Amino acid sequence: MSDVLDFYDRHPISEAQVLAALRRRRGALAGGPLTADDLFEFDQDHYGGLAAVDTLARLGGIRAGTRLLDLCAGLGGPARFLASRRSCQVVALELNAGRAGGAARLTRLVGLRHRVSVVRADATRLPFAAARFDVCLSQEAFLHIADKAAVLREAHRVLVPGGRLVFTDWVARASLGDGERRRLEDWMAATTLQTLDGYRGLLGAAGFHGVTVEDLADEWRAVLRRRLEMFRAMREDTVARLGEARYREYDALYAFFVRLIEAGKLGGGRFSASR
């Protein structure tokens, strides 16, 4: 757990980075009222941007009035997007204190506190009553949770009968070696990585039915190339905020990750299921 918290404490995409990018775009934060749309270019820390969030929303049937739990919500970009575009009520759950605080502050900044509430808690021990939510959603977060069965059981517990779980996550291929797995855990707090079929089995064991699984390997390969290029284009700003050593560390980490994707050893999956 401490490895995950430390990884995101040092992550280059942060509240400060989002606000700095916004200042460069607008000239100043005082240039009129901000909306969630002003943040979307900068606050979507996941693969595929707004289109990926919208795909999960469609699979989950998210609409006006939906009670949505965003598990491991980070800075809250997807939560704000869904609240503003689909008029749903979102609880954004995040364990890292800095990211939970940043999510709450960014949400206040764009006037969405009436639709998005931020709760700091552990996704494997949700502080909610049973049948509280219509949909649970998550993006590239379960890779950090060692006990994936526990988070899936908790999602099942807090969903209403017929409720939907939709998420994306990294998936391992048979060719991913033990040494590469250890390096991903040491560098990126990625633990107990599952295969597509492994997730299918875990979802069934947690009580879900109607499971659908999509292989996102080809889509993510292109996304990851662009993200590495984007990170390197931000070198000057990242070094100014985090220092040369941290920039080099993250660059090496990300390049290693991209090589695994390119080699077909690591991929992505999109999953949906009903309670």
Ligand SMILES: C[S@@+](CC[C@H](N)C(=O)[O-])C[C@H]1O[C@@H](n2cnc3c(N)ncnc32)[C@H](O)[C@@H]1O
The other form holds:
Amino acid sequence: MSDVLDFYDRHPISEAQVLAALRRRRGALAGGPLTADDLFEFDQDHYGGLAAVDTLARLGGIRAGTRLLDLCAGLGGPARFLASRRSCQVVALELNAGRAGGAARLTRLVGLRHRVSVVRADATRLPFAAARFDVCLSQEAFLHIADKAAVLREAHRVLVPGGRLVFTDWVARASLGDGERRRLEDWMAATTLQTLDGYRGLLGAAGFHGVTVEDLADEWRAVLRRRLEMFRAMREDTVARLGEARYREYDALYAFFVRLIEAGKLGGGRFSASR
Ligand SMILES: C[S@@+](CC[C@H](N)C(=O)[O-])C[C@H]1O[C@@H](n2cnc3c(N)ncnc32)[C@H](O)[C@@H]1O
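Could you switch over to the form predicted in complex with the ligand, since the one displayed so far is the form predicted alone?
The complete assembly is shown below, putting the previous chain first.
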């Protein structure tokens, strides 16, 4: 677990980077009230942008008043997007202290505290009573959790009967080698990666039914190539905040990851299931 904390403590996407990008865009932060929309270009740490969040929202049937739990919510970008567009009530759960604090501060900055609350906790041990939520959602995060059965069991426990779990995550293909798996773990805190069928089995074992699985490998290939180019375009800014060594280190690990996606050794999956 310390690996994943360290990875996000030194991640190029951070509260400081979001605020710096916003300042560059607006000149200053004090130029009139900010809304969640002002942050969306910078605060989403998953693949496919707002359209990807919207697709999960549709699969989950998220609407006004839905009690939503965003598992591994990062800086709270998807939580604020859903709260502002769908008027749902969101709990954004995040393990990393810097990210949980950042999520709370950015939410306050855009006046969404009445719709989004941030809880710092581990997704495998949820600090909530049973049947507390209508929908659980997560994006590109379970890859960091070794005990995937535990997080799915916990999601099942906190959902109401008939509630929905919707998420996207990395998935391993048969051609992913042991050495490549080890490197992903060492470099990106990515662990016990599942296949599409592996996830289907885990969801059934956790008690979910009506499982749907979509292969996102083709979609992600183009998206990730663009994200790598975007990271490289922000070189100056990243070096100024994190130093040249960390920029180079992150560049190497991200390029390795994108090569695995392009080679079809690693892919993505979109999953939905009912409690
Ligand atoms: C790639 S980011 C995704 C953030 C967010 N879902 C988004 O789309 O913007 C993955 C996040 O998962 C968090 N995380 C990893 N393991 C976790 C755990 N066991 N419990 C809660 N959060 C966790 C990380 O700290 C990180 O913020």
